[in-house]
Structure formats: C-alpha cells, structure tokens
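Single chain ahead, by itself, as structure tokens, in the form predicted alone.
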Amino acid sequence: MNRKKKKPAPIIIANWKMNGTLIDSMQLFKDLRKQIHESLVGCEIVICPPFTLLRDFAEKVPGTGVKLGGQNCHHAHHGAFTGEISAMQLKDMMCDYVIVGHSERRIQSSEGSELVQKKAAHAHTEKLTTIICIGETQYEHDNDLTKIIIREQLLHSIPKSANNSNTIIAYEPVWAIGTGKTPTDEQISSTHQYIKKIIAEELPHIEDSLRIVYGGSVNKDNAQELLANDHVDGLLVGKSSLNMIDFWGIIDAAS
C-alpha cells in the first residue's frame, strides 16, 4: 500500500527587522521561553534579532529549544568594513541562522544577487544556515515577470556550497511584506513548485530538495492556511513575530 511521505515539521522564522529594545525583547522572549515551556511545540523556532540584541540573546536561548539567527552578514570573515557583521562573529554569539537576500536589502542597499551568493557561501564555512530570500516586486507580478525573477535570484544567489542541510529558501514576493496582501494557495504552490523545478534541472550540485517557506504579511489568522499547503515548508514572519500573542498563534498553527 502506497502511503503519503510525512510532512517534515515547519520552521517558523521571526525576523524582527529594527524593531526592539533590550527591555522589551527579554520580555518578550521570556514570555515564549514560559509558552514553550508549557506547551507541546511541533515546530523549530528560529529568532532573529537586531545585531544589538544578540549577545544577550545568546546568554538566553541555550536550553530553551529556540535557536538564534543574524539578519544578514557580510561575505568576509573580518576586515575594515565599518557597520558590517561577519558569519564568524554570528557563530560567536550561538547563531545557527543568517537571512541573506531579503528584499529590503536588495532594495534598500541595492544587493544583487552575486553578493548575496557570496554571503551565502561565507555563511557556509562557518557552519551557519542560510535563509536566502527571494520574491518579485508589484510591477514584476503585474507584468508576468515573477519565474523570470525568480529564476534569475535563485540560479545567481545559491552558492555551490549548498545543500538540504544548510540552506534554506524563503519565498517572499516583494508586494506582499507589510502590506497585507497575501498570493492565493494555487499561486503560492505554483512558485514554490516552480523553485524546485529550477533547483533540480539548474543546480544539479544540489542532491536533495532544500526547505522553502514563505513569507509576506504571515499572521495568526493565515499561518495554518499557508502551512496546510504542501509545498510550504515553514514561515518566514516579520511583524507579527514582535507580538506575544500573534505569534504564538502562529506557533501554535505550526503545531
């Protein structure tokens, strides 16, 4: 008899973008760390806070059964880069995770695909997993442009160093973060399908399927929707990670 392959648990990322004080981010960690802890979770739980909450975070999260991730990272190990973090000190402060390629830094500090990619493959010699973002913009999905896009971030921002065990791709159209507005079901099973099409037939260095999840105003009210989808493998989750109750919903629909 032929039986359905389990679906693997789903990561929940929370990318707290420039959001939190040290006073309110504790706060709100050790009200997870009490939720968790009284709760059943069916899920891995990834953080990622501003780089100035990091060493405390660091001090908090070990036993806890959430890991720790950075923002981005540059493509050095060290250097004179003023304002700049590298993989090496993200591993420093109990890291597991790095997010390279989300779009605000494509946009905002005009990074390209080759740079993420470089990021990428740093990330890698120190043992870190990397969330590499990618999505099309508003204009892009109203002209058709979104498997061009995509095609071109995937093939230009995946580095030959990875694999199912280190990376990890979220797939965040530009048009829906903050904003709202979320793709239907059949349009994000259509991408997410299609991201693995060009993994397979493009980067045949890559052996296995890497995890996809999604991103783009994910809240407590879509998360089970969008994680019933079996071609999402998890959330990447913006604002509604900087709210106790919104994303423990979130958490909890992941359970």
Contents of the next structure:
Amino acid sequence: MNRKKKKPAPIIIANWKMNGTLIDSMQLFKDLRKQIHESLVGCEIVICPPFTLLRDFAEKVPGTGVKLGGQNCHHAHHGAFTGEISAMQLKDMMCDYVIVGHSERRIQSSEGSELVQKKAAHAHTEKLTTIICIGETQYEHDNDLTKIIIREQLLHSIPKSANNSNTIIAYEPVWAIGTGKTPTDEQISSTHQYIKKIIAEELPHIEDSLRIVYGGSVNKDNAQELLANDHVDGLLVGKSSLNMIDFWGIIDAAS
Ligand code: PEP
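Let's see the other form, the form predicted in complex with phosphoenolpyruvate (PEP), since the form predicted alone is already up.
Expanding to the full complex; the earlier chain stays at the top.
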C-alpha cells in the first residue's frame, strides 16, 4: 500500500521586528498563553520579540510550550560591538532560536551571505537553532533569477555546523514580505524542492534534509492552505503575529 508519510508538527515562528512596548507585548503573550491553555495546540510556537522584551519573556515562557528566539545576533562571542547582541546573550535570555539573514537585514544593513554564515556558525556554538532566511527580490523574481539567488544564498549562508536539528531554512520572497502578495502553491513547492535539491547535491555534509518554512504575508486566511503544501514545514510570520486574533488563527490552522 502506498501510504503517505505523516508530516511532523509544523513550526510557527513569530517575528515581531521593531514593534511592541512592554505593556502591550505582555498583554499579547498573556492572551496567547490563555488560548494555549484552553486548546490543543498541534504545532511548535516560537516568538522572536525585540531584544528589549527578552528578559521579561524569559521569565514568562517556561512551562507554556512557547519557545523564544532572537531576531539577529552578532558573530562574535562578546566585545566592542556597540548596539549588537551576541548568541551567548540570547542564550542567557532563554532563547532557543535566532533568525539570521532576514531580508530586512540583508537589504537595510547590507548583510551578505558570508556574514550570515558566520552568525549562524557562531549561534550553533551556543546551541541555538538558526532560522536562516533566503529569498529573491521582486526584480529577481520578475527576471527569472530566483533559482540563481536561492542557490547563492544557500551555499554561502549555511555553515558547516548545520544539521537538521540546529537549522531551519526560511524561504521568504522579499516581494511577498508585508505586501499582501504570496507565491502560488506551485511556486512554493518548486522553490522548496529546489532548496532540498541544492542542499542534497551541493552541501553533502548535511545528512538529513533541513526543515523549510515559508514566510511572506502569511495570515489566518491563507495559513491552512500554505501548511497543506507537503513541502512546507512551518511558517515565519511578521505582521499577523502582532495581533492575537490573526496569530491564533494561524496557530489554529497549524493545529
Ligand atoms: C517577515 O518579515 O519575516 C514576514 C514574514 O513579514 P510579513 O508576515 O509581515 O510579510
């Protein structure tokens, strides 16, 4: 009998970016905790709040099932790097995850793949799971350059230390972030399959396939369809993770 392999529970990652004060973020988390307590949650939930909120979250997350992540980290352990945060400091704040290579950092802070690789390698030494973001811009998409860009970003952003328990790839087309536009199901399948192919063929030190999540204009209305795609292992959510009704709708869809 040709039985379909059951997909593992998806992971839902909230990237709050530079949003939220202590009071409103704690309220959001309180509401989330209440919903989790009252429901059967069938997915992993990771919240990546701004650094200013990590300490308060570090006290509140234990026992809730929610994991914490940083939105970025430096590639050095410590030192004279004004305004930066290290993987060790994230670990100190109970983080298990860190996002590296988000397109907003690649574009706004000119972070290239080599730097992303160094950050990810260092984060692994601190036992953080890295969420390595890749994705093409609108121009690259329109000019059929997606595969070239994806391959370049994968080969140069993934460190040798990566394995399927410490690394997640987030495919986030830049043109889909915050725009309300999403790729078609076929486009997502084809890109995620291409990512798997590049990793299998060109990064053979990574023995098992890495989890690949999709990000870009995910909301409570499209989450179920996105997660139904066999090649999507979870979602990275920006704007819709800042509102309880929207975020819970996504978790519900994943459960
Ligand atoms: C993001 O920036 O990682 C993201 C997915 O944003 P949004 O959901 O708002 O498109």
